[in-house]
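In the form predicted alone, a lone chain appears below as structure tokens.
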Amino acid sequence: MEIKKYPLQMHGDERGHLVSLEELKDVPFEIKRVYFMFDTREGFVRGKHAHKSLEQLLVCVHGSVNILLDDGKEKTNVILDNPYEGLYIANNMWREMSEFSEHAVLMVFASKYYDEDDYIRDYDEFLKFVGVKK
């Protein structure tokens, strides 16, 4: 499984730092939606789904979070703890977000508008969708 992390444009000096993102440059797709997760309580897992066609770039803008990626054949964990690095998640990839640090904020850039029909929320259905037999 190929993990794609994107370095983001960080600018700063003694006053502080900022990160800028531009679609089709820093984000490898046109951005249709942006949302963020925060105040995730200890022990909870977010995500637990895949998308049929949606692509995402995840950036932990504060704190840290563990991302489990699963393509149906292979699983890997990626720690996001750097506000100037984004994790690209292609379609057909199961994802689970867990182990949010205190005050963590996970920002997500999405290639499509919200569409419930694009979600695969059952793991066995996901495996069928990607052509993996149990």
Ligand code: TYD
Given for the second form:
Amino acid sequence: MEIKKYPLQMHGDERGHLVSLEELKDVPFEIKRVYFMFDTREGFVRGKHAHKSLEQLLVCVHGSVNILLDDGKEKTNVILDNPYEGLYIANNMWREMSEFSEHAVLMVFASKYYDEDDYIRDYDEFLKFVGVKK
Ligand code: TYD
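The structure above corresponds to the form predicted alone; please provide the structure of the form predicted together with thymidine-5'-diphosphate (TYD).
In what comes next, the whole complex appears, and the chain from above leads the way.
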């Protein structure tokens, strides 16, 4: 499975660092929504769903998190542990976020407004949707 990690523009000087993201440049889609996860309790797994059409770019702006990506045929784990790279996740990809470090903040840039109808929250339904037989 191809992992699409994007280096983000970092502007650093003696004062510290700043990362800037512009839609259709640093983020490969028009940004309709931004949300972030924080205060994730130890041992909990978030996500556990796929999207029919949503695209996302995930940036762990603080701390670290493990992202499991699963296209129905293959599973890969990706660690996000710095604020200057983004992980692109296309539609039709099952994802699970786990092992959030203490105080981790995972920011997500999304190509669409929130729409529960775009979610596939059942794994068997996901396999059916992507045409993989169990
Ligand atoms: P949920 O989908 O369970 O989070 P995740 O699967 O990424 O761990 O979302 C938690 C709640 O937040 C759920 O009630 C839906 C709501 N929500 C919104 O209202 N807007 C959003 O953009 C997102 C991502 C979630």
